[in-house]
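Only one chain comes next, encoded as structure tokens, the form predicted on its own.
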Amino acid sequence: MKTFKYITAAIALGFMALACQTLDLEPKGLIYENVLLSSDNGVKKYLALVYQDLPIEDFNYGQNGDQRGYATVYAGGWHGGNQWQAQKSSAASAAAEACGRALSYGDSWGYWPYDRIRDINNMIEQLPNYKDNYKEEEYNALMGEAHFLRAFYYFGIVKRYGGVPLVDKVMDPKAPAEELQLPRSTEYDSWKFIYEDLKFAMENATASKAELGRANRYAAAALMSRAMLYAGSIAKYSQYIPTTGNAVDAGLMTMPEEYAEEFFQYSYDACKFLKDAGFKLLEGADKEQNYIDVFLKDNSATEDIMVKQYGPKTTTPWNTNLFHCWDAMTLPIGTNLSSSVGAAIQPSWELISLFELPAITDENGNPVRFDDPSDIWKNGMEPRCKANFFFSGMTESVSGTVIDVQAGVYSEYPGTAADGTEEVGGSVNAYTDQYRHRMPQPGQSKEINGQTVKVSGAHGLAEGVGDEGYTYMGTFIRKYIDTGINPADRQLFGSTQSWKVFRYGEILCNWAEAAYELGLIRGDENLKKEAIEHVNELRRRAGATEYQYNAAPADLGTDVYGFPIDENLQYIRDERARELCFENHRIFDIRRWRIADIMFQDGVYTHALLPYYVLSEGKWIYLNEVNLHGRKVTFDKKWYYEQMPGGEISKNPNIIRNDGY
């Protein structure tokens, strides 16, 4: 947010001269409310920490640890930029938007931002005292901005805990304990509180799009579309995850199904509001490059609704002094690539397989033979997939390095793909022992059957380097990698590319889902068809084949999850995974759909996409092995809600624990 200057929490005071006779002077260096709330620039300063701590799941986001979820400073060391549990499938960072959580996910990291909510409430209460300093439109815009910010903070806690105490005024810390110890409101009332704040913001916040890092009525509409979609899903699908206890009985966890339509409609209307406001997808003839540009350029004239901006390390009027580690943490170790850590999170096959790409096995289950490993992305892969991932043979533009991934060599491969990928033993068995060769370090060769051949790629796979630095999944993340960076800045806290808080691509995902859910509730085929058109708008931009609406869709959900999910709706959900991968939505999506506990029942391995050279044939194959470090993903039903922070429960006897803990 270059609009908002990073303000330090404390300002040093000068010593008072002992000879001073007037002792009631204002301390120098402090800026008081009467100054801060009297002008737009003052309000920017007042809201600086509010924006800095806004619960945006961005590059630095983590679900636990000392960073408390939203790291923005150097203090936490590089781990502050490595806490991406919402993107990870395990503590080993095996990747996965398609399946991901932190090991201690349900235990919570104590997120309780009522200090910032108090700051916002204070502004809402005190700004009317300075109304004469503003034109009516300016004053209304500031009040709308404050309501948006409060809604965003509440969204951050309600989607985790369910119903929470709703504090809409500044509370006197000297008041009796019974006045301060507010009980939790119901989950329904909590979502409606967010709705009312966002409705106010949509009607009053500025219509100007000039400051991408600052909230306006369109950011409010985007948050409305996201939050109300979440609420609608909770209302519809909670019935399928039976939970009992005091919190459920009090309405603090889950909502009746009857509220689903209400919330889906709010989401739908907010999406239409943004369409009518002129937002659209960024389009370009080169589909691959265009999709890269979505994340590396400010697209305020088309797709960008709100952006969190970083750096640079210069003194500017609204310098944020915020940095992140995305390039250093996702690229492999190498000259002008990552200079520190490297490949801390890596894409899984579970995600990559959702995109259009050439088959890697034939109809008989045998590995397809390729002349070169690059054939997989050069022939038949959708451009959006190539923009999201680095595959072997691609050139990383800043360094000029050709990505080199080779998992090993098979002296020959006479069997099916299953022979080399059997999960028992983590893809290590008698077959692989007989035919497969790997090396402990990247870029190594060895003699096999009288020939000296390269066995491991320069960027992996290598068995002796641990789970960072080089690939053990077969690919690297390309999305958000800065193509305009100085290679010397590919180090910890050296990255400054912006994070897209809200963009129209997400809005189309939200719109498609809300429309289809409403179509199911109302039996309205037109709404269902409209949903698919929103999906196809995304797919046309992606350079992918359009989806054909099925008027008699098969039920893909009942046998798997115990409740119906038809194939059209499943496709809408899969498109969301494709479009929004590595944007920190997936873990929250599979939670609100109430499918995570079945997805990871009894623990599930993530799989790799690994290229092997078959020496006897002079050909290449790809195998979906269990990831090298063999860790499983699990999800307990109780983790659909996180536990209320223990410290708050001990301070406030009116806060009821979430059931299951």
Given for the second form:
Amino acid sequence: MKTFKYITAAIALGFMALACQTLDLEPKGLIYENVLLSSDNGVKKYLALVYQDLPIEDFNYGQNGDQRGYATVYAGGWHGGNQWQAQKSSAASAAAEACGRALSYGDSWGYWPYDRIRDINNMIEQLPNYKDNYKEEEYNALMGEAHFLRAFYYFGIVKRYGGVPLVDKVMDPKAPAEELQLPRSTEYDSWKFIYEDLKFAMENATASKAELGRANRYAAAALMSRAMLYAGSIAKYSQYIPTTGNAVDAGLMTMPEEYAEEFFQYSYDACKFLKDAGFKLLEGADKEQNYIDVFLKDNSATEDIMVKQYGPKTTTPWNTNLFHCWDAMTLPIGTNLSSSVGAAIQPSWELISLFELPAITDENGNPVRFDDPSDIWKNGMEPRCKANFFFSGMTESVSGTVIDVQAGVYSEYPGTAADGTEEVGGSVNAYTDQYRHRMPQPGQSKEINGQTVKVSGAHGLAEGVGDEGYTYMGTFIRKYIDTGINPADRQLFGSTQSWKVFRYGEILCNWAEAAYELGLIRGDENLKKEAIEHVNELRRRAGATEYQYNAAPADLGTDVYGFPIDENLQYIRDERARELCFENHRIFDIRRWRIADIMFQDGVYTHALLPYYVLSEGKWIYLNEVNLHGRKVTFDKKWYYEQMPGGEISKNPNIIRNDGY
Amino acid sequence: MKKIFYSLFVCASALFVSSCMEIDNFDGPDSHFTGRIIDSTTGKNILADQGECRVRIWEKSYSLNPGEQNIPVKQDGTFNNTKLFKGTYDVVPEGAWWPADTVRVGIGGKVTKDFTVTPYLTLFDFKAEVVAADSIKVSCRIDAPVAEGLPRINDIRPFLSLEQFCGAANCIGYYSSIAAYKKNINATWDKVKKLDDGKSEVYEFKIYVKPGYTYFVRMGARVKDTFEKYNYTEIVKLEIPQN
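Let's compare: the form predicted on its own is above, so bring in the form predicted in complex with the partner chain.
Let us now look at the entire complex, which starts with that chain.
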């Protein structure tokens, strides 16, 4: 009964508490705009989340699967933390640069970052109230930074959906629904909106490069060169995708070709702006090491325009730092190599074959015989290619391990390369059944024709180890592999090397493409020649042979895609694939060129580059087999535009759905 | 003390139950919408594959901007849905034919609506025969009922199946992965190689098959429109003798 009394007393006290009128107190632990927006450090705090969620396709960006999206914003929820699975759903494998588990563009994860855009709009609206706290140029720099950030978010949305609602002010949640339910703007207006924001940012954001990781006017110019190139190619090529419907009719997806010139010119001008500002390629005498340094060193004096930084893994509080898993997820399993998962994406022959390297088949279609598998990279390979991939026989510098890849043994190889590389998953046929030997585990030997020979390399290929950890494609990714890392950190969440968000190498690719497209539109030979000069600047740095401008280029596109792509333009695009591989550009490039649906029509296999020992001859051959797991990359035509998120349509019935679904 | 808890518990349970008392007064989906897709060149049902083409419907009485529902077109060229809510729908057949107009249909009870469409391509002179103990030969030609404005023609392919359903969505995948069993035409209609009668050349495929099996075989060709679905020949049943 006593307890009952206490309960009654407690309830009575509760009623008394309700009578207090002063519950509406300001909590003491919160910092408000008046503090945040009145100093540069406060603004940094205000923008922390905005920076963290920027749609940068970095090490933590994934395609299909639960973890698709960016490191901190993704389908599974908001701010779920760092994504160790990112490479399992890599954009590189969806673009056939590599083979991995993600085999298609990861559409419909519902990217809709209007919460961050609201934060930025709020800053743009409120900052004038605190103008007195800043010098004129400091104030302008902050406004410029805010416009750059807003443009970056819109770039992330517009490249997915086409035209979107353009919110450039803070909307009042109490306003009538009709005012809040903004319709989509046309795709052209959306790209122009991005242009206007970036133009403002280029003129106003700081010119100082002092703060690594923070946007300045050069970052704005770099985004301008990228975004306007996207817009230009969408204007030029979207006419070739015959999707029809309400959204197309309303101009919400696709743009008329006449706008292409305007956008390519914006891109061109932004590239020139960066060259005039003194950005240049990182150069060095040792071309291979120099190319590795491009991605691992702080190159803010030369090539880096904007970088995204990471810190070490934290345990308390959990996940408050940003880190990634590039080393553990791409290196093979081995002592002081990856200690967990490993080799989740592996380079494809589709990518490697774009580089300069020795022929692996002769003119009769027979595999070239090598004395050693390392002959393929020791002689006649472009240094940039060596810096991008680990081939068998290369030494990984941190562990000192020699990469050992052997796909198997051919007791003899009487046929042509085609006999051992049939277009079925794993290239299995009567010929391979007769001559080819493989083992289930790495580093195993077997008795063949009375001789005991090594069959599988220490790092693959091993048929019984699944699709990760050991190579089944014949090589590993070397690009971005940290050479200064403590080997103990080659585990999940152990990687901290920066991501080059914008670097001058990309700008030259953008410049070449924009100049060439402009040359085509205007019939200007000088612009076309200039484009090739930008390509050759990249090729000189890479240690590759320069490309000669072809004044009468063949049309390589019409027979394949149904619209013209001339030889020079194709070369410029291939150079982009070489220079920017694994930087998550490719999937968006083949998308904006509107070639992905034909490239991957009905699904295409990725191919390996596998070294085999031919027992009867004592020599080595390389074969381009279909990947062991029979994986096919696909791209549906509808993915050129993602579907508008259903949840947003239910909130805003004015949003018209994209066509083609 | 215990009594109080029990009585509180009973009261709370009663509250839970009372919140479930309202009866859903909305009728279940019981309307029936069915019909045929008629090929205007033959007057018969269109030659289709199970579930590839579709009749797309939007329930306009429910929302201003509704999501779509799809009713698949069956292999015999009909479509059927018996579980629709009564209401006003916008309806359009989508598939390997020239775009049809969207029509508004009131659906309630049983509604039958036939659509007459013009296919992009017609496949004719279809021949399929066993030529050896382990191979068959199929061939056909194509024609365009409406040549003007026809989208670029993608490809022509044979489809093999071990059951009566045969087409791009119901075929033996092995044959799809082999380049020799697909002819990429990739040209506009005026560039397609033609015979004297103005219709296409003969497309022929020799296909390896397993002895002792019964195959259902047809050919399909498609154009690069929004949907990229195939126009088909009829299906032929081939029995490969056991050797």
